[in-house]
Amino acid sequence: MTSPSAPVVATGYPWPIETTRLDNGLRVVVSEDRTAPVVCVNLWYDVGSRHEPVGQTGFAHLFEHLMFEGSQHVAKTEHMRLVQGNGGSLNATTNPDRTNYFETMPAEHLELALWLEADRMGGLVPALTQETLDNQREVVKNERRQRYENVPYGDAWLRLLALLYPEGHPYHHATIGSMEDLNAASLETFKAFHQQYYAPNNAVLTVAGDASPAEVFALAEKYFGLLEPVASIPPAPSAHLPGPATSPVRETVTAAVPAPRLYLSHRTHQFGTAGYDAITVLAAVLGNGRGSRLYQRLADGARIAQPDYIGSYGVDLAHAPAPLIITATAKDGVSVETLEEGLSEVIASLVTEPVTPEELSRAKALLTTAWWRQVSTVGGRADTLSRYATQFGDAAAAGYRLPQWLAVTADDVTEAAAYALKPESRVTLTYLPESNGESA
């Protein structure tokens, strides 16, 4: 184990942060907070849908399910029973960049949570059976139907990714993956995927809450220290793109939707850059809440968009220009052409009408509230530190995000809009209600 770092406290993260690295490569981050007798154990694996090779789409997400189905010393469903039975909560998520697993527990059960995570890191493959794999494949198929296929506008994200990123790009496909790929892969293929990526030297373990760094480092060494690193972890395919697209793309979907809806999207900057900080502030000015330009001009002013279905947001992807998504749903009697014209005018206004001091102040207040809400809980705090340790190599870099948002100027927002939101770089996804039983 390397010597623990000196405690770090940053402006946007006023709790101490200490880190170490085990001999097998596992990075361990601790943020002690004695406010309440609670801890969160959070593991980020540097594997998401962007790492999946051709023919293996959906693997990272399927493992999010399989990791709860038992490991070498933990029976099926036992992980969940042990955590919940001792007053804890747990979950996992997958996105294009990573997979995370986390438990929030009474501090007295910290050791239990660490043992459980270590056992499924090192002991999932021996416990993985064909029956378990087949069962979870069906669970994922059902999830796809429930979340994407059988709800209005549910497949928008799947369609947007394919339009924003070219064929072969690691962000071209969504985490849910291809059902054909999941069905075709053998048990041995899935085991090999786990053995490639779910290793101590491809993970960050963060503990936030009522535990000292010395205690956590000792327990991490006890339970994770003997796990073998992977000698050669396959790198993700190159995600390099020069920036915004150079020609517009359109897709129109006729489906069982209640009203016309538009999604306008642009590739912008990578998450973690100064350019993306400006895009984050821009998104708040443009489409966050009732005081935003979109709401004021299209929902409240022209009254062409439904008030509850209008807004803009960035998707924080870290390895290629991340998308800004702008969406609005037409009010009854409003054509999709009228709605698109209105959206385009408001987007263009970010260049022709400089952001006012009031707009900028409001956007920064919203972002400040969102940041402190995220890090106010041990769970949010642990996940944030895992993210910055994984994606930027330094958990303490999390403390700079809020100050960087607050440093964005009105001119920065104008420049970001002029760079990223050109009509010629726009993806336009249109949903139209089906008529005469037709769909596309």
Contents of the next structure:
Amino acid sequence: MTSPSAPVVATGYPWPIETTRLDNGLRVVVSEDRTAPVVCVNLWYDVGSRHEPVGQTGFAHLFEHLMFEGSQHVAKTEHMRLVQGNGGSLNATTNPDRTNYFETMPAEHLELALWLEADRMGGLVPALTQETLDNQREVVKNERRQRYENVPYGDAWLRLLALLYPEGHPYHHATIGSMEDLNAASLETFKAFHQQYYAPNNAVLTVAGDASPAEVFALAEKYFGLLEPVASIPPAPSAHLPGPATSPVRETVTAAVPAPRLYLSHRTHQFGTAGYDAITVLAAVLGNGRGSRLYQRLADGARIAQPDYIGSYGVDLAHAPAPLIITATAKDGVSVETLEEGLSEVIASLVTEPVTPEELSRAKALLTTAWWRQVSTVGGRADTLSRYATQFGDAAAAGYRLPQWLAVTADDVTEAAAYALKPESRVTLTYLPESNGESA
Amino acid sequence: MTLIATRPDPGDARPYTFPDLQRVTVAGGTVIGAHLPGQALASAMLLLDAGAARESAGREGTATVLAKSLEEGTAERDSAAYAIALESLGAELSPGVDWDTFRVGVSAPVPQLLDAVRLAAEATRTPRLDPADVNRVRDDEVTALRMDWAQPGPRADAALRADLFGAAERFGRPMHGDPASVAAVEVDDVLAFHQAWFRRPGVLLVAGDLETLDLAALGEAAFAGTGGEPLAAEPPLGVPVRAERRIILVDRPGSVQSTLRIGHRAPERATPDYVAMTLAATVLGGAFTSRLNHLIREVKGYTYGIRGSYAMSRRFGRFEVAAGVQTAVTVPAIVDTLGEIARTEEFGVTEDELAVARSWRAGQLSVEMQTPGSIVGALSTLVVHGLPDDYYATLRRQYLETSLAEVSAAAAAHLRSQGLTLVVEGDAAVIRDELVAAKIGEVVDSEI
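Show the form predicted in complex with its partner chain, please, the one above being the form predicted alone.
Shown next: the complete complex, the earlier chain at its head.
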């Protein structure tokens, strides 16, 4: 068995990247790879739930659903039928920062995918009907029930955001929105939403896979080139925060959950900064894998935490200090106080017991695998390039992330912990079962 | 006009290719490698003929406890040293069991794969299985199952399985056991399972850049110290279906959705109707534009999503529709679902619907097979079901060429709308009376 030496990686993106910008402001990124006869078309719109005003929570995500319901030259239900009916996979997601749309197709259907995306970028409003809105509102309310309300601990993320970010901050409310706001959504609001944000100069189009830059640039010009830019797109409300919180916050929820669980969370740094790279490595040292400090000390060592439900991870938000979330679930007979004490000690140890070379190289090895897994598909690559083009103005900056993770030192991790993980800046969300002895 | 009104025609179709396969026989076992040039990661999977079907009655979950015990230390090192050795390669072990096989998967950057496979083999072939550790893992697994069973779904799944296959039969019990059966697992059960089924070489599957990877060395690492002949296959179980529909109500007080699991038995994976059945199920409940998703989600707004499919293993299969629907519309959603199943059974599918299903299934063979992990999964299907190396090219052709008449005939033969078991997991106090009044079938309460 050889011990791996520190990996040397010059770039995390060894494929070619070509970019252009159409006259209407649409940025186009192409990453050619002829290995497989598939191509991914990915669009990032720089609009997410952080743009939603009071009373309109959940609108960016509900709007994402409407984008699949037909546009000027695409009948209702035809979008899905054309993509799947030509062999493709498709989806879209909305988060606080942005909304993305993507389809991976057999390569001969590249032009179809671009036509579909252009039609819903430029021609959604004429196709939008009250019937469609009413239907998709019900679908989204069922999504909320299924993902957040009907599962134990399902509302943890909704609660954490409200505790981490002050009232009025763009990250204070969750992307899924409230039932009240969804019920109040009017057709006119969505028409205005589209005209405001779904503009070529507010989007990045990335194509990765079996297609050449010249071909994609010409098709982008053909299908998107005549769309009008929008003159003044209002920015999201200010996301400025002075730094980590200065006083601790606690919330305890008694609910139909099978065991006590804790979520400890801190605001850290913005995604894309050196500070957040250190937090990413810290999260892996602390809570990724069986060799992590949390697992070794609380699941394997003290045996107070359930081994399947312990870990830590950052949520990669780019417009304000992003959350680090640390979670553990008590083993049978272990009190939530004991568990919290254990978690607090392990978190504090990141400052008092410097990270060892073995811990650092283990964390970096896991992050390296995770990075290569993310870019192992044309879909993963296209989404990564769209992100870096949207958030940092440079698709090629995607290549720096892995080397920057690998450059993080033990001192960087200690410093990040000392800055961001102070007990006085902590959000503590506790779930307790309604009654003892409740069976499944 | 700023938009192009005319939908573009497709470009020239690229030829379909599945990665080139290489087979190496070494140290008594077989290695199958798929060449993926240029991938930074590689995946390997050791496939053992040690599925959940081999567990003893009342001890369902034994193989799962064994899977979770493999990393609790080996003959060479304790659990902490093992975790650090493996994770320092960027690798994580994913041992798991299904009805037909026990699988130990591992992925790592290409230069680290051999060391990762050595460690995977060390855990698989020579786990320490200290009794105190096995007991603790068993207790943790009972807790983890209770956590899982607090979610909507697992209880409904168990109720459906018990009704279709018989609660006393292994195939009528959950694949990973239930909290009671796992609690009954003893250290000796785990040791005996390892002793009985983990000593044959099995098959090692590898996907990655074969110009760098040494398949023989990987095989020697995986098969060291093993021996014995492959086990004989056992016969399929048959396809009995209920004479009348039955509703099983699983109470989940306060639930804001009802979880539906609706199904009946179906043929095993080797059935000659496999492709036609898959296409029929794609039209009914597989694609986004399927009959079920269109009606229940896109027209009625009852659900976030509904799916219908056949799942088939070596010895049996089943048809199942799964969805979560808003509590207040539980009965209308069931009535509409039954209507679509019955319509598909009786009248088959249309050419337009079939065209979508054919192209989607064929295209997915390229679109969803890009990564080493997905290719290893595809290789495992070849091994488990005895399919030839050129199978995926053949399957693609069959998807594209199977006729409307064949697909409609498969729907008629393998959908049994009158013999369905309907499990409804939801707030019984709210939905029971309406369910009874709907006269869909006899309503019984689940004991799960």
